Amino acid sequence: MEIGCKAEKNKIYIFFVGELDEYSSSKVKQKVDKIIDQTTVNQSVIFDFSQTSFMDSTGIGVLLGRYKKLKKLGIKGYVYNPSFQVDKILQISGIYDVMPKYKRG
């Protein structure tokens, strides 16, 4: 699993390269939350899917902790482009009732 990120006007993109599940999950934890501490983005932290092949309940896990970290600090955090098995677990989960998609306007 690879991790990058980009700043954009008031949102901080973070793309995962890879799978998400229970084997990358603690690097992936750690690298998010350390992006998540160095940012002054108030606005919003978009979790782009786009590359992401696979993602288990550990992957959601890890979304729905960086989730409650940003909601603590007053960031709203959202879903981007995910693959459509990613979107399908996505859904299962839930995930869409407390982190909607982010639509580019």
Given for the second form:
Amino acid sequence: MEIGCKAEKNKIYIFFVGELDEYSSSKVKQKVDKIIDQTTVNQSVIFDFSQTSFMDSTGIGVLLGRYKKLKKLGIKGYVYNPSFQVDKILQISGIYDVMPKYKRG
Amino acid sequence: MKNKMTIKFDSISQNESFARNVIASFILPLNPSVSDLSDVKTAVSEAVTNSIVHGYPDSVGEVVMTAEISGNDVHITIADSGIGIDDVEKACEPFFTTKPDDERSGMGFTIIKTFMDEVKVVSKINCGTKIEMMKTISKQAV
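Return one more block: the form predicted together with its partner chain, after the form predicted on its own shown previously.
Now the full complex is given, and it begins with the chain already shown.
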């Protein structure tokens, strides 16, 4: 899995490109945390799943960990454009209660 | 149709994607919907990850995946000879994890049970864990 990011006004997009499983998770955590560390309080973080071809419950753990980090920093997090498969897993996990889906206005 | 297969592989993380891609190829002749295909792939990924992470926490062992197609039913077994699960019922509870510091979600078994039609977990301490699961692949209009 590759991680990309893009800053846009008061938003930071973090892209998850490829397959997120236990094998890829530790690198993903490191890379995403590096990006979050550079985020300022008035920005929101959007986790962009448009290019995520596969994710299992390891991804829930990764996202919950990042949510806790963001919460400590007082930064809001959102989930954007998950595929049918990724969305199903995120729904079961209940993560949308703390990180809602972002809708582009 | 009838068909069956068995593969045996090392308990290393790289084999998580190997196993789920094998099962996807194996059930492809049933012409599964995108939804059924991703359900089976995800369930296999969860079960194999379980064997790799929890079955063999400090060593590399073997994981065996068998699959059998009978009509539209797919039976899959993921078995390891690892340390086993102390309390299977507890392990299957949502959000239960023995490794909370690793940021593990504890949702593996919940996802397997949600995505498959039948699931059975048999485990014995120091003997290993076997996860048997079944899903009926829905027939699609051509």
